[in-house]
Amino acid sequence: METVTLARNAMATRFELVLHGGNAGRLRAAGEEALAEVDRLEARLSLYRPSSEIAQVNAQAARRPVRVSPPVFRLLQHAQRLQRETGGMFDIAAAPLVRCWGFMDGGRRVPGADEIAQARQRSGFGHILLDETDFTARFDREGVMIDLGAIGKGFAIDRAADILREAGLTSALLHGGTSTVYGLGHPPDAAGWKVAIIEAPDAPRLGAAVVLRDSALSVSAVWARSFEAAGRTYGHVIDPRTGHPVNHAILAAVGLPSATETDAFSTALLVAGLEGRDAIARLRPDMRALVVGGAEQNFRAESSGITLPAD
């Protein structure tokens, strides 16, 4: 049994593949093609590449319909369905709020109430008009912005896994940064891929792990990009419904067969917090969900389908 490991920097993170099979050359060729697909998707989805389809939509869609490729259009439709299902807790059109808090340009700060109110007027998928007849997207006002950062990596991992399957691979682990991982089949020496959930700074050690077999796990947390002001810590995940950073949960993890959906639902679960865990978990009958909430060391974890160690 051969093992091949490959890595590529893309989508502002590091994608890594661990591939098992009988022929190292075949494994490497399939892995390189999977990573090339991640590169192709970054060129289409990146908010920061002026030539990308999403950048073109952001620049022009307030003035005219902008045509996108069928895969990108389907992803926008999927994001629209998820926005509706989660009651707005996941929303790819919350980018004006993220920018308002300075998480896009690095100038992190607490904006005034008027500034947040203005950003909220430009935020929300309700301002995006999708036309399936010609695969176009249009905004109903200036200042609307799409950011696929909370779903794009999961989508890329799903596409990479599809390419590995099409090449005949049956055992692989695909990892996109510290946020999303997909287990294809199982490793040679186990029934599934055992993945540990990264724990929060200053929180009790969870020790939670998930076994993946043809399924994905995504983790969203508030400490990845945060800042302090006036004695408070503000995380980079914004609640699209209020315009303010999430403050009632610090970590959320979701397991499902689709990495696209785990990426999105982990963000929604972080926004929902402990009180909203059941509502999010009910959206998919096979969802595994974990959320950690609390403050000042009084942390509490609740899960469904993810086993936590006994105290």
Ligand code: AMP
The other form holds:
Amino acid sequence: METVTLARNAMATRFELVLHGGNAGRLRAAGEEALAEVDRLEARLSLYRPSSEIAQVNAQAARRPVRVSPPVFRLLQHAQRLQRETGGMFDIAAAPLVRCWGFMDGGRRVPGADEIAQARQRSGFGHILLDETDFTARFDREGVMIDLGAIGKGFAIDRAADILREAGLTSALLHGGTSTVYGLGHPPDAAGWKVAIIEAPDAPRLGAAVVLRDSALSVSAVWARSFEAAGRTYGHVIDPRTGHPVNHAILAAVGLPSATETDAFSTALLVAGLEGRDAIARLRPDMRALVVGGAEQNFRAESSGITLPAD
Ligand code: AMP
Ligand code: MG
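Switch from the form predicted alone to the form predicted in complex with the ligand and print that structure.
Expanding to the full complex; the earlier chain stays at the top.
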């Protein structure tokens, strides 16, 4: 049994693959092909590459319908479905709010109430028309923006896993920035890939672990990208319903067969918090869902399908 590990910096993070199988050369070739697909997807999806399909949509869709490739159109449709299912808690069109809090240009700061109000008027999938007859996206006003930051890595992991599977691999672990992990098959010495969920730096130890077998796990956390102002922490996940960063929960984790869905749902679950956990968990029969509340909830953890060590 051979083991090959490969890594690539892409999508502003680091993707890593661990591949097990009989022939190191074949493992390496399949892994390189999977990482090449991640690169291709970044070139299509990145907000920060002016030539990407998403950047083109953002730049032009307020003036005319912009055509995208079939896989990108399907991803936008999937994101629209997820936005509706989550009652708007997951919304790729919350981008004007993400930007308003400085999480796009790096100038993280607390915006004024008027700025937030303006950004809210341009936020929400309701401002986007997807036309299936010609694969176009159209915005109903200037300033609308799409940001796949909460779903793109999961989508890339799913496509990379597809490529490994098509190449005949039966045992692999893939992750993007450790926030989305996919376990293909199982490792040579165990029935599944055991993945630990690391808690907030300032919260009590969680010690939760999940076993993945042809399934994915995603974690969304406030501290993953955040800034401090006047003694408060502001994180990069925005509650589209209020226009403010989430702080009633510090971490959410979701397990499902699809990494695209775990990525999106973990973000939605962070927005939902402890109170909204059941509503999100009900959306897929096989969803594993963990939420850790904020300081005012004593970092209380609640989960279904993710075993927490007994207190
Ligand atoms: P994740 O780490 O997968 O939870 O994704 C968080 C990223 O998605 C943020 O850095 C923003 O770019 C974007 N984002 C923030 N809030 C939301 C939201 N409510 N729905 C969708 N995307 C969001
Ligand atoms: Mg996500």
